[in-house]
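Next up: a single chain in structure tokens, the form predicted on its own.
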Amino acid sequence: MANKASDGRLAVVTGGGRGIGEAIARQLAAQGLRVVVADIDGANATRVADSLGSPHVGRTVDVADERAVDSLFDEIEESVGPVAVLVCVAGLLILPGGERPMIKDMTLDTWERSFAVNTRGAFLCSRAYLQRREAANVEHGRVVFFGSVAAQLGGYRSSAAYIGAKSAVHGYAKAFAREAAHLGITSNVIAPGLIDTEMLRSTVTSSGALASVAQNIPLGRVGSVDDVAAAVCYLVSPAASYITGDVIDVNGGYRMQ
């Protein structure tokens, strides 16, 4: 891949304070990108950025808040530099009482909050990015959204609200790809399968249950955050310049097209 230590492009990773987002921030930094680790938990964002060292920085943002997102991009563009790469990882799965809510019992608040973070957040961040790139474009612009295998299969452990929100992201990313194509900016979706994260562990009751889940995956294991981060690193590289509007499955064969 045409990733070099001298890449120097600036990347914003939302949800970068832990889990998949943190792994992506670390791999992008290792490939020479300057990373803004953005997270609703500012302490976690700062922790990750500090561990990466200069020139990486942490920022606090609620991706569901329009004013907060616009302020974040204004500040980054002014004090850090033009954003070339946006990775929208920030997401939310609400499990009241630790259980998957059924549609007949689901509250409107659960539905609205799921869409606010998973879908509205992706829209607000990508809109802020696109507005600034329309005004001043950069080389090798990339946007990576996060969907889910749950959106493709109807889900087994995820709620209908999460499935609906992630399905919307899948469609939105294609619309974004068409509208950003004239700038040479690509837009793709990563659809993780069963990945060993806090979110997955919140849906299983024991390590034994997690091992049982792996039996349904052809490659015989639950995925790691680094598996997902590696796919993101390819999509944001110059080598992936002819891939846009696509959904990339990272699921060990759990779902095959």
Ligand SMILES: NC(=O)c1ccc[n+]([C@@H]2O[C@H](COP(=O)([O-])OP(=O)(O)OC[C@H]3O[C@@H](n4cnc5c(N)ncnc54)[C@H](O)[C@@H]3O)[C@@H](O)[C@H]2O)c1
Given for the second form:
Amino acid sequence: MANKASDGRLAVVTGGGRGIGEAIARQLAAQGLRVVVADIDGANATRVADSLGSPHVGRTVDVADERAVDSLFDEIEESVGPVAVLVCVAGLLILPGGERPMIKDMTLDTWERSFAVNTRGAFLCSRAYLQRREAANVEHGRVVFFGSVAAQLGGYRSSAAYIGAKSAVHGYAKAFAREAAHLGITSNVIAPGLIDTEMLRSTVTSSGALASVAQNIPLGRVGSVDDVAAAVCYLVSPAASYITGDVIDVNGGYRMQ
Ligand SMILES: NC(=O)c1ccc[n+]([C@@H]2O[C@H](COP(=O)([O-])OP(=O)(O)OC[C@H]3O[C@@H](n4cnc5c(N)ncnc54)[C@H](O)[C@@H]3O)[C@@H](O)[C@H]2O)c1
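What would the structure be for the form predicted together with the named molecule, given that what you showed me was the form predicted on its own?
Below is the entire complex, every chain and molecule, led by the chain shown above.
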């Protein structure tokens, strides 16, 4: 289990305004970390941070926007403190008309936007973090990226653009792990399976369809946001200091290696 952090490390959780990111923000706060909830939906980021209370804060950011990401890190480091933990949860699955777009019909815009949020966003946030820790390091630095079981299996419900973008994250996190290792910073990927959020529900047509999805999961249920947040809490804990460049599956046995 995660160690209760006594050092009040500062964590930035992108995509923290709802779903898995919100659960991570809540569990990290419960573990004693100070949390910056960052989301393109600023109202949701503020809602989550306000419900956590002081010293947690909400910020609006589009992770695909280089200037916005760099400004966010400048402002946080100046007014809140050095970021020890970065959790890149912000993600986007584009299903035009609610349907999985086939490659033969896929627009360049769908492809580019999928990579902009899922991949470029992870790069921009982690680059901003690494630049600042190279200049002034902090103890127990941690980066957690979000991939997907879709990248491991080829995906049944998501799109090729999303699968390609998440596959890039799986590889990028290993490169990041090598380049951050001299600072004692670890870098790992969480690959969620089927987790009950608005993103998953956008891929199924009814709650009956969600129940039938669960039949293919050995543990017999779709995962919860707290299942995923618990794994993140462990990865960012001081106890996980020797785990880096890894992919942690949180999928109820949906994919076993
Ligand atoms: N739910 C699943 O079954 C599942 C499975 C595998 C991987 N994932 C991944 O887990 C992560 C969380 O998924 P979720 O189900 O909670 O998704 P979600 O859609 O419920 O939440 C995503 C959050 O990211 C934010 N976001 C989107 N674009 C952004 C941007 N450009 N900048 C900043 N914030 C942005 C959204 O506003 C939202 O708050 C994502 O990276 C997703 O791809 C989810």
